[in-house]
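First comes one chain, alone, set out as structure tokens in the form predicted alone.
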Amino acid sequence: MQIMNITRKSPLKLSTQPILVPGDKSLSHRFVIFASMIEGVSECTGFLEAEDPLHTMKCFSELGIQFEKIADSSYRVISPGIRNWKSPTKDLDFGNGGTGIRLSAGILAGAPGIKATLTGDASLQKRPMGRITDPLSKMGAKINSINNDGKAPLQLEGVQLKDFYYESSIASAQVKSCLVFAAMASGISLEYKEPELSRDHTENMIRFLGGKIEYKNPLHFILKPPYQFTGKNFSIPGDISSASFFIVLGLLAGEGSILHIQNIGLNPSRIGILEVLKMMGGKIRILNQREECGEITGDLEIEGSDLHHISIEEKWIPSIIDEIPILTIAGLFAKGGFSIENAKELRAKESDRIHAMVVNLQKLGVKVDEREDGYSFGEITELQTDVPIETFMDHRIAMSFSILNAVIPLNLKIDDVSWVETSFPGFFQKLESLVGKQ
């Protein structure tokens, strides 16, 4: 191993061609569920053809819904409607998709007559499911963890649920959407409150389809039947979580560098990564802003920038929770260092991302102060080269350290990058097109 000074890194020469990133994963999952619920035909462009949403699609095909690929990232869905779904004849395997299994558990639990077992890969079976099974049970759902450990596999029997009021202790779009889908499946009312604003993609799709939501305030809404939606054409923009890796690459590329990323979803509950990076000194501009499928969309222009430490307010955490690993990589080059707190939710992701980031940063020679809800480190001037990076079966850990390896040639030995395919197929080819082979 050697020590490399990172304050004297050579500017990267990025390709001047604009890039596109795959469709939004959150919206792709939700398109599958909404289109399956609606009787008739729906179509979609921009669908993320990655393992997670494709697993969700495969699971709903087991309920009697037809999915037809009509072009790359474009699908037609023909559904008999939720009242005509059939129980699957085998376990529903959601792979590594936490969003897929949690949202699907909601709609299936509220669909009377459906019996199903929901499972996934080894990583998924380690993640907590009590956060959805507990409130679902209070709604009247028949759902339980087969191993009685609060985790998948989950066994359920769809029943008629009852009107429900729920005040969540965490800001989680997965919990919120799970209960929303359960309410729609049973045709009941849901009153929901959350402590901070979480992603509102489900609510936006409801409005896009003609549904109505009554807001008491931004954190408190009431959803009421009827839920009489008809098939529509959905247009899914690029995923800002996927774009975040290249946003950070563009900022760290050096003075005079400009990177353009086209057609990115700019949902206000998702752009925390842009706001935090701009507060750190990042030069990011939004161009050609418009609306697609109920979501704000636009193009991004990223300029090489000098970054500095900031105190990240708690209000930003829900909207940057998935981007904290790559934000940490930006923090390695920030004057004054980096710190994150109020992010305990990171421990319940595809891996314990607090532990995963701390372990790998320490291998790089970074002195990290780990806490239950985050970590911090001072200004970094040098890093160790040729160190092994452990991904913990987590795609965002793999991609984050791949970006670090592209910014500065540390010759990192990343143990397993296969997990990247679950959310960002073609990531490494796109990275190579920008900076050359690593």
The other form holds:
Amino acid sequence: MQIMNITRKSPLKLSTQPILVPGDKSLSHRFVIFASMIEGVSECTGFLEAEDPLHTMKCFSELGIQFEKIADSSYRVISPGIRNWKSPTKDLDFGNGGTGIRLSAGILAGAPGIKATLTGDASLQKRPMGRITDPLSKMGAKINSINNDGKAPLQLEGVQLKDFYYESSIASAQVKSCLVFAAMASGISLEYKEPELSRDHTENMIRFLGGKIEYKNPLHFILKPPYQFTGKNFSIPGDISSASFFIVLGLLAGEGSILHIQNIGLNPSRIGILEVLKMMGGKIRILNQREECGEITGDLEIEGSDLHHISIEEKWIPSIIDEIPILTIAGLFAKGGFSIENAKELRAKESDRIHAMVVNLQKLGVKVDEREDGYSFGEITELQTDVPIETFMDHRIAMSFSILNAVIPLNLKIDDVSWVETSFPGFFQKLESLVGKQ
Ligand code: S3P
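Same protein, different form: I have the form predicted alone, so give me the form predicted in complex with shikimate-3-phosphate (S3P).
So here's everything in the complex, that chain up top.
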């Protein structure tokens, strides 16, 4: 092992070709569910052909919905409509996908007559499901955790649910969308309140399909039947969470470097990563902003920048929750260090991301102060090389440390990069196209 100085003398030479990243994961899951619910034909371009949304697609095909691949990332869905779904004959396996299982549990629990068991891989089976099963049960759902531990596998029997008011203690789009899908499946009304705005893709899709949502304020809405939608064509933009790995790479590439990333979803509830990096000194410009299928999209121009410490306010946390690992990598290069707090939810992601980041940073020689809701470290001047990195079955941990390894040649030994396939197939080829072979 060696110590490497963190101040690079010569900037990275990034390729000047604009890049694209695969389609948005949240929108891809939601497309599958809406298209399955609606009787008739729906189509989409830009679908994320990664393990998580493909698992969701496979699960809905078990209910009698037809999915046809028309071209790369383009699908046609033919559904008999939610009232004509059939119960699956085997367990529905959502792989690593927390969004897939939680949103699907909602729609299935509200679809009378459906009987199903929902499960996933070892990592998914460790994640909390009480946050959806508790409110669903209060709506009248018949759903339970088979091992009685508040986790998957979940067994459910779809029944007619009743009108519901819910004030969530966590800002979670998965909880919110789960209940919205449950309400739509049963044709009932839902009044929902959240503490901070979580991503609102489900609400945007309802409006894009012609539905109405009544807002008391941005954090409190009422959804009422009828939910009579007809199939439409969706176009899904690139995922800002996937783009964030290259955004950080572009910012850390040194003075004079410019990187263009095209066709990225810029939903206001997702762009916290851009705002926070800008406050840290990052030069990020949005170009060609437009609206497509109810979602704001645009292109990004990233200029090599000097970053500095900021105090990240609690209000930003829901919109940067998936980007905190890569934001931390940016923080390693920030004057004054890095700190994150009010982010206890990180412990309930694909891994306990507070633990995963702290353990790996310590291996790199960083003196990290870990708390229940975050961690902090002072300004870093050097890192250890040749250290083993543990991904904890988490794609975003694997990609974050791969970016660090590309910014400075630390020769990190990442234990299992196969998890990247859950959200970003082609990540390493894209990285290599920008920085050359590592
Ligand atoms: C998602 C919501 C977020 C996010 C996840 C995707 C979604 O989870 O972390 O990657 O598509 O609804 P929570 O709702 O649990 O915060």
